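Just one chain follows, in the form predicted on its own, and it is written as structure tokens.
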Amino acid sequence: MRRVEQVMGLPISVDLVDREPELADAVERAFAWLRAADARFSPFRADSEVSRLDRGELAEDELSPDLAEVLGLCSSYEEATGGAFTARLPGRGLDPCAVVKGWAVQRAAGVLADAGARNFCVNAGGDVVTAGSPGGGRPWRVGVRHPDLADRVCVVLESRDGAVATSALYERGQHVRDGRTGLPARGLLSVTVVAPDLTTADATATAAFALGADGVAWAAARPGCEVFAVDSERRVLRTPALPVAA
């Protein structure tokens, strides 16, 4: 089964290898969760919980457990990067999207796993969660786009039960800003993180990009993370245990 929907402003696909008929309902629940998460946590929706909090309509003790968890993650990455990663840039409203996407997609993958799915891939605009195998015991293969050439990949990674996420200039231009200066992050063209879950991979990739040249070593030191990056001088940087496909 393969299904694609436009959610959170990007295409999200589920590739499900398992053939049990009841898993179709789990796929529907996974997408329903993603649509609900977008409605609740998008800073671009005036009626979302995030927007209401930002306008002062909600007190901290009135937050849902989910939003409290997301904001806690944002705070932990802000602290770990010395403020380079932040959900509150100067002059802008609250925007936890750098955590929400990976966190929400990982939760959707959990819906599939809880229903009994063992072999699947959830792809959110190039950031992926994988489980099991696409067939024959092979790992899933995840291509990382070349930072300059849209029709090329610069590396293909293997993934079984884990996640891969990339933060790069080609995604939305200079959309990642260094929270310490408020200016566009500099020093890297792209950074890809392999981690046990997409919450970690996605937030770590964004935080590393915000840190600039120092972000590669910072991400590589995070527990369970492997890194592939291309810096502004177009040098390739990678950790020794990066799961590169043969």
Given for the second form:
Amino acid sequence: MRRVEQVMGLPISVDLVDREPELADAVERAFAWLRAADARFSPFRADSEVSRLDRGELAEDELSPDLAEVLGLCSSYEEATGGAFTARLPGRGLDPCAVVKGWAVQRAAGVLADAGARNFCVNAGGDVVTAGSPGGGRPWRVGVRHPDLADRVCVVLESRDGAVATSALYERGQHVRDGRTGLPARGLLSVTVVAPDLTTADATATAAFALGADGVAWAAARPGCEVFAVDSERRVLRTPALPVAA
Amino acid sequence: MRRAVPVLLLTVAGLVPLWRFEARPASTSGTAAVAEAPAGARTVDGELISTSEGDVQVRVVYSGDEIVAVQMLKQPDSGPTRRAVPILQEETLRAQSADVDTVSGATATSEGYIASLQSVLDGRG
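Let's compare: the form predicted on its own is above, so bring in the form predicted in complex with its partner chain.
Up next: the whole complex, starting with the chain shown before.
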């Protein structure tokens, strides 16, 4: 079964290969979790936990374990990038979106796996978690969007139980900012990270994009991460062990 | 050739503290990728050296008497070493219309999504 829903401002699609009838309920629960995560962690909702924390209405010891985990992830990536990746840009409110998305979608995939699903693909606005196979025992084929051509891919990756995330600049007005300067990040058009989980893949891709040209080697050195990047000169840089499909 | 040796030793000596820095034991990986040596270059493989963190072997690429690259043939499979020697391959950007199951890309807006390949795939099932 295939289902698409708009959550967190993103089209999120679930492609479930397994046919067991009880798994339909797990897909419902996965989407319910994503809607709940949006309600709790969106900086664009005045009543979210994130907004209340930002207004000083929540003490540190009143944070939910989930938000504490998200903020901990934000801090660790901020530290690892010398501040290029940040959940708090100068002059702006707390915005942990860059971590929340990958983290929440990985959890949603966990809801499916816990219910017994073994073969599925979740795609949240271009960030992908896969499990098992789409059929015939072969791995999932994950295309990486070409940075200039919306209807073409520039590489096809193979994934079984894993995640693929891309941070990119395709269109005006859509950008990652470099927390060190507050300005739109420069140097890369697109960076894709393959990792065992989407929490890692998404945060690493976003952090690498914020770092700019130096972000490619930085991401390549992160444990468990393989990298495919297109720089502003349209050169491709990738790690040798990237799982490129034949 | 003679003056090249101290340079090599300094390079290797510079990496050793990075392995020592990691407390946990690490296995040795023999899979470090070796880039193609440029035309006219000569390669010399160093001896296999055992360290407390695993085996180390380097290859030095010379152009004439000059060292142009030092590559890791064997290195301890520990985080700091990977960080010390990130290996990247350069390729040409290609545009493909391959058969895929899903697409990874930064789709921040639903307008972008509608134009994207993923919308075609979602409509297929």
